[in-house]
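What follows is a single chain, given as structure tokens, in the form predicted on its own.
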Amino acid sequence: MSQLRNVAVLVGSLRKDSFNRKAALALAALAPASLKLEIVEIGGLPHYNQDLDSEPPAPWVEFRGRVNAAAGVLFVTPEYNRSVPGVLKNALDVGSRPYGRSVWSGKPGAVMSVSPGAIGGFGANHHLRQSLVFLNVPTMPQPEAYIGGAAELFDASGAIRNDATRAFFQKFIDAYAAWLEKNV
């Protein structure tokens, strides 16, 4: 058996009752016993500005802190005018300085993105792994998810509603334990 892994899941909503929030918990209950997925919080993340490097604010410590001692990262995230939304690129931002000493940087990563929409966040899943190329996390190429019709995916407790579903979420979390022990 493998070695347990930590695994960031930054969840690229804030709304109370998010379908990606959901999703990224759903996710944790199916992982195998070889993952520990726990939801770093990114919406208390003052915006990056270059000039609070030298002094940097508490939140951005903890946080840099907790990524930089996952063995990966997971993101969940919605599409806001096909890209990711502002909190999530804010996260990125906040990672990746100051410049050199990146949190991001080889650390093994997977996107899901949920949307109530039929296309499921493509553009928003897409254009997160561009900066993801940048910032150096090799990427899980496949299984894609892209997950559409969330208002539909969840009973009120949040668990998923359908067998389908459950299948492709074990199969994608399944695929990412595999991915991060490959790249570890």
Contents of the next structure:
There are 2 protein chains.
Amino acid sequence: MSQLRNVAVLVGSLRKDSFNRKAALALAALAPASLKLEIVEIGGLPHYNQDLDSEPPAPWVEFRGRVNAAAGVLFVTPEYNRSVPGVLKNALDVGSRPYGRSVWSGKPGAVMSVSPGAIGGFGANHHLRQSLVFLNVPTMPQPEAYIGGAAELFDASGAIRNDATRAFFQKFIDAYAAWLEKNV
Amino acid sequence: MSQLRNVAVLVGSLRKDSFNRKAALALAALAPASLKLEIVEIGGLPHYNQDLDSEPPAPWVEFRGRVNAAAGVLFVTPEYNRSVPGVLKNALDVGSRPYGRSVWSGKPGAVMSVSPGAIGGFGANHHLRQSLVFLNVPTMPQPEAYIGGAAELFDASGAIRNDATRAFFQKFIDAYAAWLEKNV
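Could I see the form predicted in complex with a further copy of the same chain next, after the form predicted on its own?
Below is the whole assembly, all chains and molecules, this chain first.
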């Protein structure tokens, strides 16, 4: 059996009953024993400002430490205005600085976008991937995950309602486990 | 002479000596008499969270009011990690909500990206334009403005150092004034 790998999960929506949070928790529950998925909260990160690099706010330091300690990074995000939510992009920016000390570089990643709409967050998914190229995050290409119709996917307890979706989530997280082992 | 138009200027960098802020102030100084450019600050906007829509934080309310009161919107932004800075994307997100009450819709816009690098923030410029399509901001196509080598552009007082750059900034803001009149 492979080594236990900690994975930092970033959720792009702050809403308490967020579909994205439910999707992230569903992935955590389905993950193989070799992966330990933990949500790293991003809502308390002050906006990135280079002037603060010399005395970084405590939430920046804690966030960078948690991502640094993880073997991989998994993004589960809604689409806001055809792109990545500002709060998630800010987390990317905070983690990428100061110059030369990015926490992202080399950490195998994956992206799932989740949306109540039909397009499944395609715009957010690919804008995020463009940043991940720059950040040197080897990002799993397949299976792509554009999860649409999210309002119907989960029951009141957050469990996935239908077998086909559950099977896809399983396939996604199993593929990510293999991607992580290959690229870590 | 045309009517005086207030333009809300959003600057994507919070750094005090930001090249983008200098560029925004230079545009304000060069603007024709028909335009009044004012920077609307975005650094104090809490991250967008749909749970707060029913009782929006005071900075959201003030920001939305200021953009609502403007005839047009001008974005001057650096590129962070090949995309829009989180802080600027968050301002877009805050202004776009609650659903059906976006402050952006129909306001003629323009984008200038400013970077110390050679590519001049092309990635940020076009990710931003993708959001502006969704937000129904008629965005000026030409002249495109990818301002590279920004560290050499301004003197200590923030004035533009060379005639060619000054002429380009003049052309840009004059074109925007015309675009605004046509689309307002």
